[in-house]
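In the form predicted on its own, a lone chain appears below as structure tokens.
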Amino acid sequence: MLKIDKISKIFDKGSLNEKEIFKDFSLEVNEGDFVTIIGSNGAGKSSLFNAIFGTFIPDEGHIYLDGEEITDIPSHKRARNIGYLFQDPRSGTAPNMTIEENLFLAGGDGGWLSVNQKKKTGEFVEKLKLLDMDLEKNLKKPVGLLSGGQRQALSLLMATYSKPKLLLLDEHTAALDPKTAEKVLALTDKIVNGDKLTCLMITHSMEMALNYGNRLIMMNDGKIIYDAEGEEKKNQTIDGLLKLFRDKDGAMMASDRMLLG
């Protein structure tokens, strides 16, 4: 469904800066994966999803979703398949519009002069609902003006409104307090699986990585130290996952604050 094929990554290339990113990283995700992700800061995660989205093109490699070449396809263009929510709960909505305009933009065809605007609100209220914060009841209300929980909750809604083929979720929850987290995670875990959406979602929380999804992998450096799913990462641990990164890095890792997820 995505493969991602030996793709390398120079930034500021001949400086001083100079970064080598990834290396020959290759990664292929299955239709139907919710795949979590953890590793250190500068481990390359949220790089994998700018390498994913288009944000940036590789030097060398290939990406592929659903079996088209998505390399050279810019982002805006990528946008119609994948589905992209950030840490910032601002980033997803247009704050000076309502509720209701922001899921036209998402999923409204032909916005709210539409002649369909009776039937597009009446799918909106249906689907609110579905967040259980009330939101149905304020559809005229400007996004800017909601929590974070709601306006974060709100993006899931808007990301995955007509099911994107890929759903990249960096670290989603990580501005929510806790119970608003908590909140918006099963949230997520009830689209993603309702919808049988495939997804990616980075998190800094190693209970989280093993609470959710079928998939985690680990990565340092840019590149995966650890790959497991199925009845490897049903039966993984925190203490497994700490031990695993100090062999390969503890230096670096034990006073990373993912480690205290």
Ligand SMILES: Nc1ncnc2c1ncn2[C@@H]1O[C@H](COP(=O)(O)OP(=O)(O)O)[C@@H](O)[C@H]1O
The other form holds:
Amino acid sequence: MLKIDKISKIFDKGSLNEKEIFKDFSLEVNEGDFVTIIGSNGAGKSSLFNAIFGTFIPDEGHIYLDGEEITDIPSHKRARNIGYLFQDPRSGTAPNMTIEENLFLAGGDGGWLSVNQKKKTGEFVEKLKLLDMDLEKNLKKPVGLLSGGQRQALSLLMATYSKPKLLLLDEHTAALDPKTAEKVLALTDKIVNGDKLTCLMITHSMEMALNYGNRLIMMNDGKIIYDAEGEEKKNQTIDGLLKLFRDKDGAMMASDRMLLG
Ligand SMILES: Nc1ncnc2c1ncn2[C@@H]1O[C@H](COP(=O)(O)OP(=O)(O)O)[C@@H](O)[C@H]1O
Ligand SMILES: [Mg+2]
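Switching from the form predicted on its own: structure of the form predicted together with the ligand?
Everything in the complex follows now, all chains and molecules, and the chain you saw is the first one.
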């Protein structure tokens, strides 16, 4: 489904800030996989997503999505097939537009006039009800007035509206209060499993990484240092993950912001 074949990337090559972020980095993800990704700050998790989304082009190596090589395809073209959610709830929606208008952007198949608007609005209401955040009662409300949790749930709905081939979630619940984060996560799980999406989810929480998905990847210094799926993942524990971390880099743990819960 997703194949990253030996990509390498050096940022600011030749300058004092030169930083090699990937060296022969490879990863294969199967269709329908829900992969959780953990790793210390600066491990390269977001950079991995940026490579997949085309925010930067690797110096070497190849990236394939659904059998098609996308290594050099600009990111605005990849956006049709890749849903992307960030930590900041403000990034996934247009604040001055209403909930309904935002949804038209995501699921309106080409604009206001070309579709049967009433039918579409009915579809939006049904979808919004699934979020259980009363958004269906506020279709005409500008998105900028919503809470962070409401907004992130709406972003999630929009990013998955047309069933992307791949869904990238970069700490998308990290800015929410714990209760709201839990709700958005449960919703994420429901959508990913219900629509059988292929999903990569970066999280700062080991517990979250263990509780969701069928495969878990741990990154450190631009490399995958642990990769477990199925039963092996199910049997993994926070203590086990901590030990893996400690074995890799003891000093890292002390300075790391990775949370236990
Ligand atoms: N566009 C860029 N230019 C230079 N350095 C970058 C760029 N993007 C990321 N980096 C560096 O790459 C490393 C990995 O960053 P990142 O992928 O954001 O880590 P993570 O998401 O795991 O915390 C960091 O040292 C960061 O400073
Ligand atoms: Mg990051």
